[in-house]
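Presented below, as structure tokens, is a lone chain in the form predicted alone.
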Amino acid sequence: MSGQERHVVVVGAGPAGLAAARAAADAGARVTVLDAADVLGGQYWRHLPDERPAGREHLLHHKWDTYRALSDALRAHPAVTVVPTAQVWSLEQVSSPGLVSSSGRRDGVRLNVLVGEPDAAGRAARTFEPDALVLATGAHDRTLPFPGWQLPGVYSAGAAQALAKGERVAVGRRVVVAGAGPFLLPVASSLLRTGATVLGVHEASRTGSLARGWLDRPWELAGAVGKAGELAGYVGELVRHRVPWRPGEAVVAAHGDGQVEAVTVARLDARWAPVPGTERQVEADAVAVSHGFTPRLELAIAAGCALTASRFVIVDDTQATSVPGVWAAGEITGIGGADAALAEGAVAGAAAAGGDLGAGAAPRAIRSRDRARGFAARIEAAHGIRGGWVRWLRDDTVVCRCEETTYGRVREVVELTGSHETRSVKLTSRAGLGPCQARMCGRTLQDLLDDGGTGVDRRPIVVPVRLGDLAATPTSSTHTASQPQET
């Protein structure tokens, strides 16, 4: 099947998804982009909507010109359809006339989609059975629990940045930023630009661990030369606003009557265990926390994609997954930043469209991707979570905020049942069975139990939907999604 005859669906409109859509269209495919947001850009380019644009949006976004070029190209391309507010709520494996698996069966996938404002009644139901699917669903913050993290005023760092970038709203007047990873720096920058006072940026990894992680194999940083300029900009901004950056420290508790009024900060050892006697309280009305990212794997798991031991989608050199007709790009294959996502998306889109990866822009994208993967490895080596963090938990610390399941309850269930299997403990303790379906606590629960499984269940419904939406008759978009317009 040539590119011109192929229908490629891209799920996700962040850097990886936009790059994949453009590459697929340039290779001659008909492309449909599905994204749950009402504007393109994903979490990385979260910005004000077109009807109320900012005069200097580029100041809040790295690679803003790249976003503008990609979004303008997709909107102008006659073979591209962008469907905003499109929530893919399930993915089914079906027989398809377009794909032949290695076993000789003709296999494919069906996407069930609801289009409309989130949580609104009467959203339009649509289905897609593409010839090729590119999953670019990204990742969300991982926040380790600590006493008081369920208080209003405790935000994931991603949520704090989204409010700052997308709405120009500060999460508080006096904010502490804490966790691990380079993402803490742009979050602090975004908060400063909304007028908030950032009291400090607390990085859990100690200076020695950071140096060993980043400098152990310096050649792996060759593809991240441009990151040095970004880092210098963030450091300069912190210095101008007199914001201290403190490695080897963490927020180990939040306090307040009904909302955050103060946090406890403690020094950590090399394993991230609090050092006794180093605790101090800091008055604050908000805290933004991130301990890295967790990939959005629901659709990949529903499709049957193989995962690594560290819970990322396994892909080959063309970004193809273990499932015929399904490609993956961006943070679901490894946390490597926007450069890696853009390069992976370009490779995945071209391959999904049946394009020649040895011609045009594809070889350059492949080289960029391979260089960027080394940067991803350095992030994990320097900032990856160490097991000592469990020492800051108490028995009354909430682990699952949806079901208010405590650490003590989880330990009790393990002692009573003798089981360390995540699914078993979830069913008994109710941890992870609330509205978010373990998106916030699933990985934490797996680590607490030392369970080597994926920690994510394969569900026929990957996000909560209304029963009325399930009963609605969908509109098949297998052959009708070719209208080159945003719907």
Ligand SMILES: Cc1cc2nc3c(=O)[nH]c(=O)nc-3n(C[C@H](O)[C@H](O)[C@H](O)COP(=O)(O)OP(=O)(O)OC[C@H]3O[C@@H](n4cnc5c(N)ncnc54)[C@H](O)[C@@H]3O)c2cc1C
The other form holds:
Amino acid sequence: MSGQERHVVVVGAGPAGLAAARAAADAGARVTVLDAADVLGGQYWRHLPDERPAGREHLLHHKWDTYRALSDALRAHPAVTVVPTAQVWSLEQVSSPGLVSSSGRRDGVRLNVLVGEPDAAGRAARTFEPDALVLATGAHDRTLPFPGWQLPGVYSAGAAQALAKGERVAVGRRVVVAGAGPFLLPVASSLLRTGATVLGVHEASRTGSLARGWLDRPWELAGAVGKAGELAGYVGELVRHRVPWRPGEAVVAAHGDGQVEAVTVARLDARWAPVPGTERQVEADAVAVSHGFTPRLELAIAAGCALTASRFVIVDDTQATSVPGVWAAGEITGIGGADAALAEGAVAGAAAAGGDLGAGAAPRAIRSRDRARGFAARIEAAHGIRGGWVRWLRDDTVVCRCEETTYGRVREVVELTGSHETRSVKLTSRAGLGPCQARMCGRTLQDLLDDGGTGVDRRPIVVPVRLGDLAATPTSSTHTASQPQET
Amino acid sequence: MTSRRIPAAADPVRPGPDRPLTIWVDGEPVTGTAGQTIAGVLLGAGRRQWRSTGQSGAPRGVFCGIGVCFDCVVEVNGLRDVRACLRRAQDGDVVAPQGGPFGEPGAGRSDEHDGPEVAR
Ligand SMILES: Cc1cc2nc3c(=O)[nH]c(=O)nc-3n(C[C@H](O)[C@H](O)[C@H](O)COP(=O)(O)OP(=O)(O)OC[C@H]3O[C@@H](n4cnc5c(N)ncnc54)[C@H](O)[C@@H]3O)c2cc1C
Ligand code: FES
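Having seen the form predicted alone, please provide the structure of the form predicted in complex with this ligand.
All chains and molecules follow, beginning with the one already shown.
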């Protein structure tokens, strides 16, 4: 079939989405890229906006040339429309008998989108019913609760990173970086480049699991050598700045009157439980903490895409999901970093456009995708969350930041109701019912309750929508908004 | 001052020259530079808390920095529930700290739906 008339919509303009859009356009499709942000690049290439053009932006990024090449190509391509500030707020499954697409598909999806300044009233309502959809919505970082983590001055590591890169704001003068995973290294690097003193990088995983995760199949690491080189660069920077990197340690509490003034660091055992007697206080005015990433699955779930047991979107070798007409790439399919996201995006875009995966740039993209895949498994093996962390909670530790539900309250509700089902514990304790829709605490609650369901990831309305905007939305979407479909 | 903006002249990344703007917070002027978000202006000026929570009145500012946690919401030019970490500041914006619960009065959060489906 000729790709000409096929309309591919890509949601997300991070590494995965940009690569997908380019590949789809190169394969002959008409392409629309939607991203809620007003600048392209996603999380990895978060940069200063056009109002503050940086002369040496590349100092803050890896593969900045790749970003420039991709975004320039998309802007210049006549078949590509990029729509910034486009928040997809819901996805409906539709069957439109009158609307048989060129691919012969009758069933499809409808994206409901608001275009305009974030959270403004009166944004332009638009809907899209693409022939093919590529989801590249990425991930946000996940922070496990600890006493005092609600104090101003405690940031997710992603926030420290976003503020350093996108605002040139230093979150503090004396900063502690903590959590788990290779992501802590670029965060420490960016903090140093804001002039902050990084007092230490505390990695929860101990050297044993780090060695097992990273060294047991060294040939895979060779495949992801670009990533290894990038990480080695960060390590060198930490050494030059004499920043201690300490495996097997965690920030187990933050202290201060109204804002952070100090943190408690403790050693952890292999299960991430604090070792009694190893606590020490460190004076700091900011903490950047992240224990991994949570994929943004709302749209994939609304489309009906099947998920893995560890809750990533299942894709085949062409990045196709279980739903015909829907492809997925990047961190929603596994936390593999930007190189994996780029390669997956390129494969997904070509496939969604109906392109020949045996020709052009596709075979190379498939090979680098296959090489990058091992990386996600390594990160999980080396840095994955271990259950002992709950030992650093106290009864008065806030678990749900929005509703300020404490760990003690969650335990009380479990005792009173005898329920270990997240949904019912949420309704009684109010944990997870606030405006973030359990993005911050949902998976933590599930871990505390030992409930592995996908319920907490289901958000039929992706972000809160003002009532006025809802009324302005064309067609049946208003109906969906008040009656979330169970998918 | 704990959090702060790196002055353009001292920044190795060399951002374009600062174009100052002023936003009004609780009647006080706070200056930043064009292209910053409201959270960026506030943090850049050393302010890192601007909201108190609905339940205990505890102070909050930025936590996730990318629009996911809703800790940073403020009222901007009379409109509540604007995520300060996403919204670019405009010269003259009037920013009011927001207390109390999230959402339009009367719009109603539906607990049945596991969250604020039509919250505002
Ligand atoms: C704050 C933050 C900073 C990071 N910084 C780094 C770093 O410096 N180095 C590093 O190696 N890794 C970093 N990461 C990890 C990063 O997630 C990946 O390396 C990489 O960005 C993943 O690419 P992606 O294309 O899958 O997703 P992303 O880059 O996350 O892009 C997804 C895009 O989809 C958009 N989107 C999502 N949902 C919707 C919707 N409903 N409607 C419209 N648009 C939507 C988002 O606005 C976003 O731009 C960071 C992660 C976070 C959360
Ligand atoms: S800081 Fe999390 S939404 Fe703004």
